[in-house]
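Just the one chain here, laid out as structure tokens, in the form predicted on its own.
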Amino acid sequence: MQNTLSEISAHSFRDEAECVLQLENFIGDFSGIYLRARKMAEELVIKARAEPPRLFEALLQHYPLASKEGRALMVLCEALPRIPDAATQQELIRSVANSATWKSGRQGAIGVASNVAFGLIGRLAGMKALNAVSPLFHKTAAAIIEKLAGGFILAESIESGIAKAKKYEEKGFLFSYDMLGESARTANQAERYSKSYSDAIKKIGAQHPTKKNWREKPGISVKLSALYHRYELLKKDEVVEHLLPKLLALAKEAAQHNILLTVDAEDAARFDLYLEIFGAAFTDSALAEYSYDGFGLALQAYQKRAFPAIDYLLALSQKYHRTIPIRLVKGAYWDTEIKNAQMAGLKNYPVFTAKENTDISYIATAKKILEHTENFYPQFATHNALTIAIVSELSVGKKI
């Protein structure tokens, strides 16, 4: 049992083979679950492939994420919607279009059309004629990227997001609203993000006034790096002093509106501080007065500390008699974590270096969460059909 933050921190750079052995021992005999899950996963994939692909799915099939073109498209999808002026948008499109050959991928109408569009922009990038013809191509490229980004971004504002979500909510889906682009660089930005979160909580909470249980309502995710511009481990005391009151204020607002608030995960270097701030907010008497158990957090399974962190969270839940919602993800910034560790000259990494080890960590952590559903409200995020099926098998017989 790792009930203290220092015990969890000790796992940051633990030998990967030792971590995996511990996880495998916890999982135990897995053969029966795996066989059933594999069959279910195959059925899920067949069903998904039978659906006609949307534009962004077709483009991703044509340009795999392992290719330069696929990565270029992801850069555009992530950055373009957040650039306010047309000139900078055009410069980004020009730069990205010229960074790949636009010849890879599978054949087909969408592939040929996108090869021509982005390839032509790339070839024109260094020509004087670009100034005359580029607006047309940039407009075309921007339209393609807007459609592509629509597969990942619901809307550009909380109001339009709520409006677009209604048709999905009618089918039984719920949303946890994230705000893209968080990470305050100045105190003014941090204040603006705090206000945006507060406004979003009020608007989300107003949508379902008759529903009393936050489990039946949409929620919101909050990044600590958006609430304070110096969210750094070396400034721990300063961070806690300034950031904790902001997080508590948002958590109390979420409690008043009875919606789920998830503290979103970020980079591994700040994980210890992340857990400490969450624990301080969770145990604060001001929040406890609301009898609110919708204040939770996200855990990244590619971090070596995800599995031992469950013991710390379990102890918090048991001591204060409140459920903790946990959103388990695999993690999206593996390349950055590896690069940061290498730049620091570290011998080991805070994340697993092999995908299969991250999968083992995810399964073990999911199993541990599901063994304590009286303390945790489990939420599982993944794009992998086999992982979905395994979690489904692990959930059989569990009261959630």
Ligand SMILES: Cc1cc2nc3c(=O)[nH]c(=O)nc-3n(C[C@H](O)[C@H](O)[C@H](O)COP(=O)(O)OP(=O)(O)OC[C@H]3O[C@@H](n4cnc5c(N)ncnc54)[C@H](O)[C@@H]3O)c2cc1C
Second form
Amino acid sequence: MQNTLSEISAHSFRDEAECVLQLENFIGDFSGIYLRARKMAEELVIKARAEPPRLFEALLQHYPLASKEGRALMVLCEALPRIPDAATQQELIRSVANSATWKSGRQGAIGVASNVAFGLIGRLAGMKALNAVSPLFHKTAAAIIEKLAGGFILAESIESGIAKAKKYEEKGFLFSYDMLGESARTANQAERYSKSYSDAIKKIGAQHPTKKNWREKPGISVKLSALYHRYELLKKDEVVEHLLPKLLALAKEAAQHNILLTVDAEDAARFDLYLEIFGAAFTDSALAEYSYDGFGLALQAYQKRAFPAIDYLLALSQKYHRTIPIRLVKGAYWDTEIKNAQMAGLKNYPVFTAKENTDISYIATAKKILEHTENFYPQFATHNALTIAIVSELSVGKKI
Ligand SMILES: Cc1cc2nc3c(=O)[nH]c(=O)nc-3n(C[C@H](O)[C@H](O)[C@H](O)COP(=O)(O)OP(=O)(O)OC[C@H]3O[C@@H](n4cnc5c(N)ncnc54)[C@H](O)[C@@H]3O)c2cc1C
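Got the form predicted on its own; any chance of the form predicted in complex with the named molecule too?
Let us now look at the entire complex, which starts with that chain.
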């Protein structure tokens, strides 16, 4: 058992092979689960492929993510909706258009739409001067990209997000709303993000007034880096002084509205601080006085510390007799983690360097979480059909 923060920290840069051996030993004989999961995953994939592809999927088939064009489209989808002024938007469209070779040629309704997009992007690429981009081209390109970005962004505001979610909720889906707030760069921005989170909690909380259990209601995800502009390792005292009260205030609001609040997992460098802040908020008497156990966190399986961190969280839950909701993810910032470790000249990485090792870590950590469902409320976030199937197999017979 590693249940102190410094014990978990010691795993940051452990030898990868050693970590994997420990994880494999914990998983044990896996062959039966794997065979059943593979079959289920194949069925899931066949079912998903039978659905007519949406514009976004059609575009990705045309321009896979591994291609220059696919990556260029992702850049546009991610960045364009956040740029407030038309001139900068045009500049981005042009620079992305110039960065790749666009081909067209698909048939059908999606084909027509994507051909419009490709043709447009190709045409923009051919234009030399920024002022040669006509407002009509810009508008059409922006509209298409907005439609594509819709694959990632539910809505522009929490109100319209809640409205859009209704038809899915009727089918039994639950939502965790993520505000697109990135890291705050200034105190004003941090203030604005905190207020948006607080407003969102009230609006989400006002939904489903008859449901008493947060497990049956939508929740919210919160980024610590959005709450405080100096969320930095070297400013730990300041972080505790300024960020902790903000997180606590949001957690208390979530408790009052009885909705799930999950603290998003961010970079590995601040993982120890992340756990410490979470632990401090979890054990604070201001939160403990509510009979609320919907304050949770996300854990990234690509980190060598994910598996040992479960021991720390288990000890916390046992000591305070409160469930901790955990959302297990693989981790969204792998490239950045590798780059950061290389830039810092570290002799090892805080994340696994082989994709299959992240998968092994995910399976072992999922198994460990599912062994303690009296302490953890397990949530598994993945887009991978095989991972979904393995988690379903691991969950058989568990009381959740
Ligand atoms: C509801 C929800 C909430 C999420 N919240 C968070 C969050 O709070 N924090 C966060 O970081 N992410 C979050 N994610 C994103 C998540 O971490 C993954 O990036 C994403 O879901 C893709 O993982 P997968 O299991 O679907 O994909 P897969 O395709 O099975 O795996 C891709 C993942 O493998 C890992 N990987 C890729 N290459 C390598 C390599 N060479 N070595 C080791 N590992 C590698 C990376 O983690 C990569 O994301 C969330 C996702 C969802 C759906």
